[in-house]
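The data below hold one chain only, encoded as structure tokens and taken in the form predicted alone.
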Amino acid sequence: MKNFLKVIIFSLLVLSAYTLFPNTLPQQKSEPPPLEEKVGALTMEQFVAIGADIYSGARGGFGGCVLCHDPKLGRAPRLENMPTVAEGRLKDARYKGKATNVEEYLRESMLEPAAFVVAGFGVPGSNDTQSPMLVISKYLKPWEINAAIAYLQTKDGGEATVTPPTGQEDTGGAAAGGAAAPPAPAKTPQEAFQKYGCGACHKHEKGGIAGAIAPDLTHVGSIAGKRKPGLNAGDYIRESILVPTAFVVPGQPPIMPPGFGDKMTASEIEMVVKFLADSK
């Protein structure tokens, strides 16, 4: 008995040492990180950049121009020549919308995209006076639009007509002093699918989303599981969200691209996969 005691005696003691020990080490307060900095004036090459970057998805929570505009999908217009092309565009008969100038037709483009559908690109079914573009101001400030339009502007070889933030706007930590925020991550599917453009693309109708050039999602988790076999809906859903080329469902041509998994969440894309998944 009195063995048994020191056993547990002893076995206390090695267990305070353990507990108490790391108290006595110093202490390091974790700091929140500070604020980031609202940027002042911008050059025009800082605001050409940040154009730059909305039109490749780096920034911008609607996945980047190219997420449709890609001249090698073919599932909308070629940005190509901006200034040259807008301008045919205002003297074509079936233009209805009210731009004057380049400036203004780009950004009616975004802001108005059944202003002009381009002859071929209009959602099928509405002999083009439907557009499936994505209305852009739910993704972007105003001056992030006039920066899309500045970079249209001049990426081959024009002038910009807009004018870069003067640091009166509120950019929101944009340029010169670091890269912005990025966005807080989705708290529902719906906002994901708001925050990463899929209703360009896709149809679910309780995701809020109405997309005509890919296959509906509506009911996916009733089918997904009988794509590919040995593949559950969920584990189907992921791997064509991580890896689009996996496959491509028969009839749909191979235009989703790739780079969502680097650009999402893990939380975000778990999400989303149990939302669909359990779409029925």
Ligand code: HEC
Given for the second form:
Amino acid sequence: MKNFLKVIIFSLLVLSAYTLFPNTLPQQKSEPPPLEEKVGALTMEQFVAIGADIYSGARGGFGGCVLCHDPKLGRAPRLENMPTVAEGRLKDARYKGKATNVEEYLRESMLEPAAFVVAGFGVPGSNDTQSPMLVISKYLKPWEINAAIAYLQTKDGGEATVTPPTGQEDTGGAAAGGAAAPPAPAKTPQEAFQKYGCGACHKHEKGGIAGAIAPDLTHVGSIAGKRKPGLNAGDYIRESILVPTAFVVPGQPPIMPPGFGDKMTASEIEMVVKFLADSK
Ligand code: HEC
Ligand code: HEC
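For comparison with the form predicted alone, please write out the form predicted in complex with the ligand.
Below is the entire complex, every chain and molecule, led by the chain shown above.
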């Protein structure tokens, strides 16, 4: 009975929230959990579990490392026995990054993927000089990146060298290792593609992006109006960004990350929608 009451009260709260704020934009967005600004002290076990959630896509709002690193997809290297693999990368003649140990290599792989592009996995045509990896820092805070490192270090039996948050640090800000203040809104569609990592997956010639694992958006304006009955090109494109699963392009994997509606400003969304709708 008590639980039943709780459910009723919760539903009423949710309903009243929608009644009070009916016009919160965008209305049909999906709901990745908001990242909390502060995190308390975590045990190593909890920390590694958070890393595992980031890996699987249960946390982070971008679909997870498995988006690309799922061994079945063959789009990105298997992330197995990473301590040993990383040691090897650091000794590779092509390595030109700054890392000196496994932890630093893993962090660098996420923050500056182009420092070392695993042979055969670069952006097509770049001769393995550009990485198609997602700009992870747009989705994860520094301590969450550390959680992913702890997971990668330990999942096949190694030791973690990163330390879990103690609850003292300001995990929302720069103190935890360099998260910058929120960047200014993008002024051009090109800037927006860059800022939100659309180019990790999509290509758009004038947009200056060259991803190759999702539909080429160069001429998306000519087909977008035909994808879904009743939606014009702009509305379809807006929906694709806000609720990627609302329509999955046939033959494509449903891997477009949810949550752009929360991260992008309304003006960035409208600018990108217009640019893509005009891309004929
Ligand atoms: C959009 C696809 C994509 C996503 C999402 C992605 N990666 Fe990657 N990642 C790649 C590709 C492709 C490479 C290989 C090219 C390179 O070395 O940069 C790579 C390389 C790596 C490497 C180096 C591997 C090695 O063998 O040296 C690590 C470590 C890594 N990713 C970790 C992660 C983690 C952790 C996440 C999730 C937090 C993640 N990646 C999410 C595509 C992705
Ligand atoms: C991790 C890869 C990935 C990222 C990052 C990504 N997308 Fe996508 N996107 C996809 C895939 C795969 C599809 C096709 C499947 C689907 O319809 O969901 C898609 C579909 C679309 C479509 C519909 C295309 C069509 O032909 O109908 C649009 C528009 C789009 N994305 C825009 C964007 C924009 C804008 C961004 C950045 C804000 C972005 N995407 C980021 C993977 C991605």
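It should be emphasised that the depicted structure is a prediction, and the values quoted were computed from it without experimental measurement. Positions refer to the first chain, counted from 1. Between two forms, the rigid core is the largest collection of C-alphas that superpose within 1.5 Å.
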Next on the checklist: Tell me whether residue 224 is among the residues that move between the two forms (Cα shift of 2 angstroms or more, core superposed).
Outcome noted: yes
Item to check | Core-aligned CA displacement of residue 192 at least 2 Å between the two forms | outcome: yes
Next on the checklist: How about residue 214 - superposed on the rigid core, does its CA move between the two forms by 2 Å or more?
Outcome noted: yes
